[in-house]
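In structure tokens, the next block holds one chain alone, the form predicted alone.
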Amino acid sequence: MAKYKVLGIADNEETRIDLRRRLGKEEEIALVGFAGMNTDVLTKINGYAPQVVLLVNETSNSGVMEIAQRIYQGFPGIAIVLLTQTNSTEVLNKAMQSGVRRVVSIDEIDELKNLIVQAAIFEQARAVETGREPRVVSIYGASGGSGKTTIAVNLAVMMAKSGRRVALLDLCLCYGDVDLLLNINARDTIIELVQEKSTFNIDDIKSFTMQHSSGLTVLCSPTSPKYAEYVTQNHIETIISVMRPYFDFIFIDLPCDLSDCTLTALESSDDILLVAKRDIPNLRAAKAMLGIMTTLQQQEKIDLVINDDGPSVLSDADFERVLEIPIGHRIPEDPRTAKKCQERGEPFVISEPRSSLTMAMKRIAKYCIRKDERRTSN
């Protein structure tokens, strides 16, 4: 019969005395080794490689939901079991809001076997909802008007039209557009998540989202520019680790600045597409992002997508030449089928099947697939 190796994280002897006497000899339950209640919890985490962590929390330790939380946004798949003198609602409150799969109260410790190992069943679950490892993917236009947001939310609703689990953050926070083109009427957006949430878990931060008809999972700006100074770098990193393990794919809007919020999206990220017009505004921008990202080491993660908007006195050469990188995608001129999708709310891969753009957003769509799966074999 497999077993579900257990961690146990308490810092009384006697108590870990009492839980070897308990589990040690369960058939379903290998008891593999025991951490004190601090932030070296994660090493062992690291080491054991447990598949349950039970946390016993003794003197109402306030610390004891952090370290539910990190694990839980650290280490996806890891079920974790919150052994309380109490659980009264506040505290249950609290654990779900950390990621607890199961409150157990003393009063029930003789159950605690079957609690463990029904955690630990769901929690199994949970981590092949994805298939596969989770992605990334920054969209980043080199100056404004370059087509970014259009490319984002097509890109997007095509992966989530193949039956991925795929959401879309619009983070240009002052004037996301993202919620326009979708034609979907944004109720609670990324600001009402960041003041009504301290700390968020997965359920927490869906409950902020709105469903698109082709299945794709959406967060959106604040519906007015004065609320953008209330999300900070710590929300994003927060809000994309918390919602890694549940998508296939992640796509973010991001704006044309490079503030602490858009840095930190594109550290976040596997892959970035610096989307540009084929013009010298846009070159110099996307020579400028370039830079940033060369001295933040993140130059490796960037594919230069091109937008046809007609002739130029720039040819490809020229950008690959003052860019140093090869233009990796470009999408063709097609200002009427773009136009009408936008002004209707409509995504051409929807509406246009068959139009050049939606061809183009299908080539991109396989590379994305097609690194995916190469990653994931390595």
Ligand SMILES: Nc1ncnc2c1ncn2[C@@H]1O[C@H](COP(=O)(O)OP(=O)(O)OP(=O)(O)O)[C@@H](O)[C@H]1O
Second form
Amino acid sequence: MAKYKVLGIADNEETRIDLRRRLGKEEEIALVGFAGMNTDVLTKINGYAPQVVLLVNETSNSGVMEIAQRIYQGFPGIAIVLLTQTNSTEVLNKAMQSGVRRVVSIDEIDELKNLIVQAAIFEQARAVETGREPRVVSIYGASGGSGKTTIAVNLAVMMAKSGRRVALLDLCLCYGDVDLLLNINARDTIIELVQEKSTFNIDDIKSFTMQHSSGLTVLCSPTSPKYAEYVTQNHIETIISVMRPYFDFIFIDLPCDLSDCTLTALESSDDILLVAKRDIPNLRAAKAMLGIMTTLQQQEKIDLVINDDGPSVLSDADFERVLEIPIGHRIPEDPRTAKKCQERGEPFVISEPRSSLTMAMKRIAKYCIRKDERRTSN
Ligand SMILES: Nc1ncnc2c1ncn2[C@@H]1O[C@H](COP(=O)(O)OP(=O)(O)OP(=O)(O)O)[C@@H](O)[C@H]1O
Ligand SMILES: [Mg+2]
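Right, the form predicted alone is done; let's see the coordinates for the form predicted in complex with the ligand.
Shown next: the complete complex, the earlier chain at its head.
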């Protein structure tokens, strides 16, 4: 399981020992180190790059709010949690003004771990410009049922769990099922967004997205196919371009059609994972899709993913010869794990961390990150 990195800020050695004892063995938290309540803090934050700073104010040190303020202003994206002796109204007010996300009084110390995780998840969901170009990755497959949604959901959750800011857009406008696989009650969807607003900024979009417990931001598809026609390619283009600066990765789950909306999403993407099963209908559909992508000069973005990979008359060489691109990734066949994820709404990257499907997702996630780093360093 990915852990939230926490940097403790406390002068007292006994406090540090106590926090190590409380948080050291937690699965969701990595207590990476401590800094003293002085200028050392900012250097340590730069070094450790934590997602959460846990400030401990034992002696009602007045400098603590000043430190919180400097972290808040200098390090957008870090959640500040303040552990205090008392959470009087005065302390709460000062903490709020200083950018503290959560004040935890000593009486709530048993809840500390949960409150830290909560603060990290909320901070991840906050609309803060990341200051870097995100990667927009579409998951497409020319044949129905090739595993697009399974891959999109698990890849996005895995990236979000690693502390990155990640969004997943369900652009299967007729029969989207991302909400099912994530067990999300889709109160708002892309339809409410485009019907209520003629133009929208990031706060508008955020108010129609749902938050998954992994920290993933999800824009759900319409609840009925009859609404699909209300979403236009202009909407898709605007949503992607408005969201871009606020996320490290945006994943898009697409249907197998080539409607204007799907094409707009593909053209707005930096990478396309073309998912196919190892059979003749999938091979033929992938070939047709690649032809269109070549005409649109989008073929360079494509990585071929063979999913649900089991015995077949078609070899790797057959696929690569017909499609004229190499196989980028193989995801093994594991119907039990895949089904469980679908039926329980639990991504297998969380509930089955050791499964072969999770291992395959890890490889794809690493590949996406490497590609992003290569591009940033060029
Ligand atoms: N690697 C795998 N091994 C076994 N079963 C899989 C695998 N990947 C996906 N499946 C199963 O295949 C079925 C289709 O998967 P999924 O819904 O992700 O496909 P899709 O391409 O999104 O379908 P659609 O075209 O309808 O949107 C599901 O029952 C899923 O559990
Ligand atoms: Mg699907």
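We call the rigid core whatever largest set of C-alpha positions still superposes within 1.5 Å between the two forms. Being a predicted model, the structure only gives us computed values, none of them experimental. Numbering follows the first chain given and starts at 1.
After a core superposition, would you say Phe75 shifts its C-alpha by at least 2 Å between the two forms? Indeed, Phe75 is displaced by 2 Å or more.
Compare the position of the CA of Val194 between the two forms after a rigid core fit and state whether the shift reaches 2 Å. Stays below the 2 Å threshold, so no.
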